[in-house]
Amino acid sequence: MSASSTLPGWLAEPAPVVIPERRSHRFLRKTLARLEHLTLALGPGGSARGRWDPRVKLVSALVVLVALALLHDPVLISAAGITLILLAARHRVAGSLAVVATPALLMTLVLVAPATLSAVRPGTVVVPLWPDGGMTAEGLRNAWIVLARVLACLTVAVLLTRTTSWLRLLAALRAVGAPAGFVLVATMAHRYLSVLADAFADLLLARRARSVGGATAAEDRHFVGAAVGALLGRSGDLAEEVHQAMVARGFSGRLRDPAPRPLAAVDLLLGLGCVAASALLLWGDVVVR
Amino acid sequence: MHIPDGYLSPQTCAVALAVAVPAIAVASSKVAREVRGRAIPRLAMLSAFSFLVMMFNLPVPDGTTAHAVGSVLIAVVLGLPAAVVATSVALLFQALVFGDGGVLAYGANVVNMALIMPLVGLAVFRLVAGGRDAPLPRRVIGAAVGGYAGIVAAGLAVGVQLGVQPALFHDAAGVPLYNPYPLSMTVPAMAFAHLVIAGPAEAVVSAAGYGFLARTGQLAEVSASHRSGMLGNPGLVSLGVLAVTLLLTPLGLIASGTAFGEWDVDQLAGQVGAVPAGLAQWSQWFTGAVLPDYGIVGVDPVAGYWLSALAGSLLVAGLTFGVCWLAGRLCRRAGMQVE
């Protein structure tokens, strides 16, 4: 046997092949789920029209939010929160409230839970958990205040956004003094968000379809960077197309506000009612203290 | 990093909003001047991009996921004003669609993620990446370091805003009315989370996004209309400085005692038993301070501190504006690229 016919060493004793750990695309699934949620939220069914004027709603919501932030008494904050939740149920937005509030409340609970313990914030122990320590009255009171306030504020935000169409809400922002350019950008961003979100979802789905066995963490990170860059490039292209369409329709760069509709008496009364309720809550808070 | 309603006092929210609103206004007009009629669709798409980037869960080394903000990438590619407006609009949607970040706390979130973050990130990028002619690997590294530094700075800002709440806003029994944790807990917690998890995520997004645009030849095209950098935006830079100084102001109310080496004559005499002759002579040389001991004669000490802090912050922001404006003019006169 000639020397040339012998197997080379690297073939006779092959080195063990190291296969990098490949994981399923958990982050892709999570992002796709959030995109689906976004598409539903932006859909036409996502915002029922309320009867109130959106300007009154917006200002009333801000007044109520400030009042809630100024309240110190846990009983009053809880009462306000319950009233707002009942109002949300009456306007059939309790489902949206549950979707938005559940993660926020869970996160708040996790955050404030350690502050109820005497080891973190010393105080009068009311729930003993270990010798000479446990949950304190001060910690529980603070946790209750924060939780009730977060829930009440979220309820106000959900009531405002789910009972008003986006366009009317953004027009109301302009009516209360937000810069015209900012409102126009927000309006247009809302309009094209679903277009860009669809393009983004296509990108993620294509990636998922092309890597059945999952990918390594490094490959995933490489893909994320490229996807973000591609998305930025796509948003630039879309902006150019939209600008050309705007120019074709006669856009000259000048922004014009539509003439505001006069406020009805009932809207004014409802707004004043919200302000009065907020003032009553604050007065009650001062009396209780 | 998105602060929900209920964690910050209305006073804190009001101060943050007072910085955020002019920042958005200045940035909007700046972009409108730079790209003329293209500004509206471009900013709208960038806002949608920023919103989607914040939804993108990125795998991080510990097996979990984190999301980036993307404002440093926008600032690096398209400039600070574009980053401010795009991120502000994205934050507005997040607060209203997902309840991610509060409505009252919107100003604080804008200051952290739409102002401080791109400002710090862009400054670090310019420092690391050098000029426009620097090799691509260096610019990519600059984008990564800028993204990392930007999000860590924003995280620290959140830590300070949350941490000052229990000391400043509590009831008669000392029970905190808003966030319950003091600075000694919030700052390390936020620093750890952003140094270890969110920082790498933002670095990956900024570097890979920048690298992708450069490799595919889109960088020059996308940033063709963008001319100005830090010195070209004196209004935004000075507002960022104002935000940082206002953020640090409450720390003075919480700190107790006198800083090392800043004792007055009586305190020094009490500590060492005697006052050196030279110090006794020269310590009284100038007594005409406008706001002595950060207070105002006849005004409550805390109110005086706030007023003097506001005056000092406005002075520093004004000086920053003046220096940036002057430097920008000198650069333009010399025919240099304004960076």
Contents of the next structure:
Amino acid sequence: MSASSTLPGWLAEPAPVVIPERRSHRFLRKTLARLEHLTLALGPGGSARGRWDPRVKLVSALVVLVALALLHDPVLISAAGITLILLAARHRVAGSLAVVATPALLMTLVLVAPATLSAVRPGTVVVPLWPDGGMTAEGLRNAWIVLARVLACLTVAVLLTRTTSWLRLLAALRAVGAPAGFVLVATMAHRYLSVLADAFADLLLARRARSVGGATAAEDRHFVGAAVGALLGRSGDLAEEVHQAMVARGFSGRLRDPAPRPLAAVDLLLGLGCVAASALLLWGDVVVR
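Please show me the structure of the same protein in the form predicted alone, now that we have looked at it in the form predicted together with the partner chain.
No partners, no molecules, just the chain.
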């Protein structure tokens, strides 16, 4: 007996297969990639410079930053920036520098772009954009100085943080006399930033796993906004629970550090070299002007 004689007609006829339109989670993928970069940035850098004393590196970085802020010659600032970028590439932190510097430079460029126009700051027009006006040589020179200074300062910060364990860096801050409250807040923020980043990544991965047909960018943005709000509420509860646990274990508001090791000769040479290079740059800037 055939199946068609025993089954109803509506069941015997083949039903059309409807394949839902597949939409990619492009916005979620970008957000997850940013979270991955953040997680990598929270870890210590893999460089030989990480073995040098963090107190010397911290003070040296501050001296170099002050020197960069006082430079006004574009050639010297450019030379210092190129040297620092080569140093970052040498110690394999160029990727972290690119992630940090790209949005900062774009924002700086937006802010300084109007100052290059003759309508804002009169000067010698070198790039005509309209009759009797355009970009001036003085404006372009000042914009270049600002961009080079921002890039050089960011490179110093990335070199310091990516070649030094964050805990050692915070201990160095306490050793040089930074306010205890600031260091305590920074320590707790670093400790639980990775925890919140992992929790946020879990929410995004769960969203992708449960969306069979994908989602539009607008739907993903709505979900990410809601997830951030839920994560903020969770972080408040977590902070209260952590504080209660610390108080219950006898925390008195002061962090205890092990006794710092004596400074080695290579640490002193590093500090003196940075101070000498900064003084040489400032001397050259005075001579050029």
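Basically, rigid core = biggest C-alpha set you can superpose within 1.5 Å across the two forms. Since the structure is predicted, the reported quantities are computational estimates derived from the model, not experimental observations. Residue numbers count along the first chain shown, from 1.
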| said: Relative to the superposed rigid core, does Met135 relocate between the two forms - that is, does its Cα move 2 Å or more? | reply: no
| task | With both forms fitted on the core, give yes or no for whether the Cα of Val176 moves by 2 angstroms or more between the two forms. | result | no
